[in-house]
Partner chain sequence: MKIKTLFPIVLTLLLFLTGMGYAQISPESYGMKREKIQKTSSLTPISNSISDILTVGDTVWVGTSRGLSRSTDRGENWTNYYGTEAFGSESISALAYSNGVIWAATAHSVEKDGQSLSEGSGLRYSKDNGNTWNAVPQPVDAPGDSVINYGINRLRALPVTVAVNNLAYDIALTPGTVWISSYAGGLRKSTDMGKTWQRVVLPPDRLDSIMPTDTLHFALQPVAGNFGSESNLNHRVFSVITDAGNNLYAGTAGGINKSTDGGISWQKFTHQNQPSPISGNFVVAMGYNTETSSIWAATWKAEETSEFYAVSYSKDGGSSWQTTLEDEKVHNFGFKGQDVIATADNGPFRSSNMGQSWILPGQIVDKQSGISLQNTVYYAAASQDNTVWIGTEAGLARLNETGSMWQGDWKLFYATQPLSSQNEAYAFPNPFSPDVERLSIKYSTGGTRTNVTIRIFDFGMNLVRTVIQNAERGASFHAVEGQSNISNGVIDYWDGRDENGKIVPNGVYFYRIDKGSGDPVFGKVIVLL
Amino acid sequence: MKKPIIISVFFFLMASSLFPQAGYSEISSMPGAFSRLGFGARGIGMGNAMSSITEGNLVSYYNPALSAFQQDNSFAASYSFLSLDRTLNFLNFTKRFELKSKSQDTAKRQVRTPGLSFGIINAGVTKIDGRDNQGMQTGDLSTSENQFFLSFSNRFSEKLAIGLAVKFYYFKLYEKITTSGIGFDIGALYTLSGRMNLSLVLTDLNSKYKWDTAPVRQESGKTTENKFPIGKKVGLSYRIPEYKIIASAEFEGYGKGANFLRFGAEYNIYDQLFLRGGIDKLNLSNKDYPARPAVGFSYFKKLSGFIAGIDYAFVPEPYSSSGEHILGINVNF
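How about this chain only, in the form predicted on its own?
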């Protein structure tokens, strides 16, 4: 019992002390920044080191190959309490199918397990003070940036699963100024042993925004194209069933001075109560860039015909007067 408690205390202490001086990285201002913050209370609470974890409620956001490992159907929704009138919300559904082969050969009559996952990430800013060129108030403005994703995966053997995600981006920046784009994620999950998984993921292939300001600026309007940075991710997870712990580590590289390490752990401390901790965005290319420590928990309860649960995560923010509070619900049926 001592080892799980020591690990939990380690992550809680790290959450309150892991802020170096604030730094800047080009990746923070590149297109799609909202989509690189993580997904839901469980993922964010584990430092977003989720691409190789195949237990619990799974989201293909982290790796399109994961949905083939989902147990039962999983529906999850999260709302984030943020300062400065910002919003960040998540919605996800994941389902695994079991298809039996019609082969007469018993050796080839394996049960294939494809999976499907779809969801939405919504972010924005409200109550922006609008002014005309004379400085007079014109009313509040708001932005809305969204990612809609749909992914499919399949287990091609007991050890290997591969998945593909299609992502549609829609961004409303200003009155009559909107853009959209389509991108792809490709992911693989390989089971090294009964306890250890390895993941490989490429994110935001072909993702880009194309802006046209002619509706507002008429003849002086311009067309510009902003490409998303492509992420290259390698993850490793390790399960310790005797202590009811899952630990994971991940490297994600974008170039642009942004090569991140992240770590996470989940401890099933009692019955259906889970504690989590993690560290996201340890930037190997910029030591002044602030890391994102996180803590959280989940509690599930079995009801008639389904299991309901709540998730919570907290992430301190270096540039805000308060931290992020992410609150979520789960239903498994």
Second form
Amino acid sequence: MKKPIIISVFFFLMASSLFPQAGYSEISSMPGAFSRLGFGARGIGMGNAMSSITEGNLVSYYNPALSAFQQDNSFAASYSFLSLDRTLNFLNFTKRFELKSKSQDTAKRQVRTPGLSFGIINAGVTKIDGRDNQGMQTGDLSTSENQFFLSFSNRFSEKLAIGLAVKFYYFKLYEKITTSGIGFDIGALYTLSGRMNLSLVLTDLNSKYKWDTAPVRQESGKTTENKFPIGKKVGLSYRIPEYKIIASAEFEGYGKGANFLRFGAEYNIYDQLFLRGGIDKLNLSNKDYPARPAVGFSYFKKLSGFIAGIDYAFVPEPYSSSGEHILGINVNF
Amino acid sequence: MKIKTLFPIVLTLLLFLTGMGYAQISPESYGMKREKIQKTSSLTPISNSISDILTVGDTVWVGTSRGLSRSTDRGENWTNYYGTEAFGSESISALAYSNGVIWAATAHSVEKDGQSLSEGSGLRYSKDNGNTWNAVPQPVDAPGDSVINYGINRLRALPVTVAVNNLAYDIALTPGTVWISSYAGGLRKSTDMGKTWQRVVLPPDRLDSIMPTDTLHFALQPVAGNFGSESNLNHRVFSVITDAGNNLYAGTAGGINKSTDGGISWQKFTHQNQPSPISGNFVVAMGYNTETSSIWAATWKAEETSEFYAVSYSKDGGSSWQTTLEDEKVHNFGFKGQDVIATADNGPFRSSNMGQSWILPGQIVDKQSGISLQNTVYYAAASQDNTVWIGTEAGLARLNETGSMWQGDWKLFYATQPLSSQNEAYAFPNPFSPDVERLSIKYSTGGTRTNVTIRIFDFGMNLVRTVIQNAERGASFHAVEGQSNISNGVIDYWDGRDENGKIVPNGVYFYRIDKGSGDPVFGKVIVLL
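For comparison with the form predicted on its own, would you give the structure of this protein in the form predicted in complex with the partner chain?
What follows is the entire complex, opening with the chain shown before.
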């Protein structure tokens, strides 16, 4: 069974044709770009088409309803090697609770399993060349932008799970200039069959940055408010257990010339080795917008009392000086 | 959970948190360190932030954020005083000249209670055209200086014992006397070349005039505090001028004060106390045009809703005022013959008919270099015969006016750091505010003409704006320094807007410069509105 590998390689080789002339969509000049790059090596390696996948290590970043499906406890951390002195780090913990129900009905007790997931995305840019108005260097600057999220989900029936994530954003842009904001994600997951899941997610409801630059700009400082774009996702995943393959597709619409298709696949090639591939950001509204193909893998090893694994993903980044390398570890216990 | 289980988690957390430690690194100082000066340019003033311009015969004096600059050949060569023993790293806040003596007031920024405040650092004067300078410390009061004798009155006076918010925004010179408007320090005069200073008593907010024979009960006090609850906006002084008859005019946050007896008695003109009043009581600048015997004042809105931003002018010594250029925030005045130039947020407005109509110069472009003056705030203007000088926060401009108003060749004096190699690029100012300035992106084409594309990206390298695409650049056109050589800089500009023309949100953006078939050059900028 070589098809998944062939598909992955095909996706990757398509990269050159997926990078047309740089195209503009309004979402590019809206806040929170770091939070729309994906989460961790597994998700990014599958083209971020993750909102309907209920197997493996799950992150509520993609869909707050997912945590109810987590097996055991999952801890994951990723570090990204990005060009232009950008940093992008991920930290996540997901846990499903086995609450004892008062119900004597065993079946009912099993389906009502709540889940919890929390995590951090930390992004930043270093070595920014501070200059005054005649080009004299004033020193290097750096920024730190973070999303902290906490989500709860519950399976209300065997087929339906719903989750809510609270997201706290904190951005330190310049000395004395910081901002923060709170937003929400709402997600649902519906099991269409034993093999197929359907997801619906709304992201970044109410997320915004409010700025007050008077501490630096003095009289010319001003108060501004920048709203994050609200994303509307519909995802579909299909599991083929006989071939150990999960495939997924997803549509995410922002309007503003940014309506994306995503595809991802994961193949458990042998034992604990997983290969992945995907395409993110196939823009249906703007053909010039460059899509982002991705490949990756994970390898797990059973140790005493827990399973440890490493994750890797690569995304060739158009218009940058090099691609993205995301390296992660995860622990299941 | 077992220790063995916890260990990898803790280790990972530590590794992760190490990566998170990218907090803001604050520059040690926003002032340029003297040792960092690589080139004390004699072709431009050393700073592009021009606060004041003064012309005396063939000499032009320019006050900047990096001290004083002087040219005696109409800008072909400059002497910069930044870093000298006399001026150190101080900024210039005001200039004045009379009878062979040039005066310059200096100041700098200080951090106090999380705020950046201006602090006066005194005055300098030269009697030999800037060859040698005498230093005068910023006038402050002794803690016990709490009483002033004014005619028949002993008035309480708040001792201004510090130089914070006490700096000379303006200087006026009358025979034998130097006058400074020093904001919280009030109006002060010296009759011994700055060795000693006397505080000048102006009317309180509630009185329209004072004279020594009046019986008065008020405190000379710009702000309320422990000294007393009285707070007089009219004791916060921002501008001072003298007319041909040596009458004095002091502009404050509470109106315009006129004295015809050498600063003893004062009459106040406000938006409220005249049938034909000034537009607003916050008077940030004034000028006197000897050709038309007219007084010009930048009268900003102060406290009352009926006040408004405008230029107020008087042809009868302040008895009545007309207003013009409404809603413009004017910062200063310059004159060319009968013409008045009001330097404002939106340009150097010029009128040749006493403010009835105003004309802007249009885009100011240096034909020789191709560099244009970007959207900026205009702070100063002056003239020498047919030469007009305009000072902005983004450079100094000179017009050799050969035709009608604003007609002629412009030259821009634009100081930038040279590039160290043709592979270097930098953008400035960084951070920049698209509201008030444009980002200059300086790079090299190696001294040759080539097609250049500059694009702006967000954190995810998504396109925000194509600044120029396959535009021909290089050689002498758009070159900043001299003629073609490999480090000759080319400058292009980003206005901080996206492809839809909207100003982008605060954040970090990346620029990519593609020059011919060579490797692209990247850089990062912070947008801070």
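Here the rigid core means the biggest group of C-alpha atoms that line up within 1.5 Å when the two forms are laid on top of each other. Residue numbers count along the first chain shown, from 1. Note that the structure is a prediction, hence the values are computed from the model and not measured.
Colleague: Glu242: with the rigid core matched between these two forms, does its Cα shift 2 Å or more?
Modeller: False for Glu242: its C-alpha shift is below 2 Å.
Colleague: Determine whether the C-alpha of Gly194 shifts by 2 Å or more between these two forms once the rigid core is superposed.
Modeller: Not so; Gly194 is displaced by less than 2 Å.
Colleague: If we fit on the core, is the Cα of Asp132 displaced 2 Å or more between these two forms?
Modeller: Where the cores coincide, Asp132 still shows a C-alpha shift between these two forms that is 2 Å or more.
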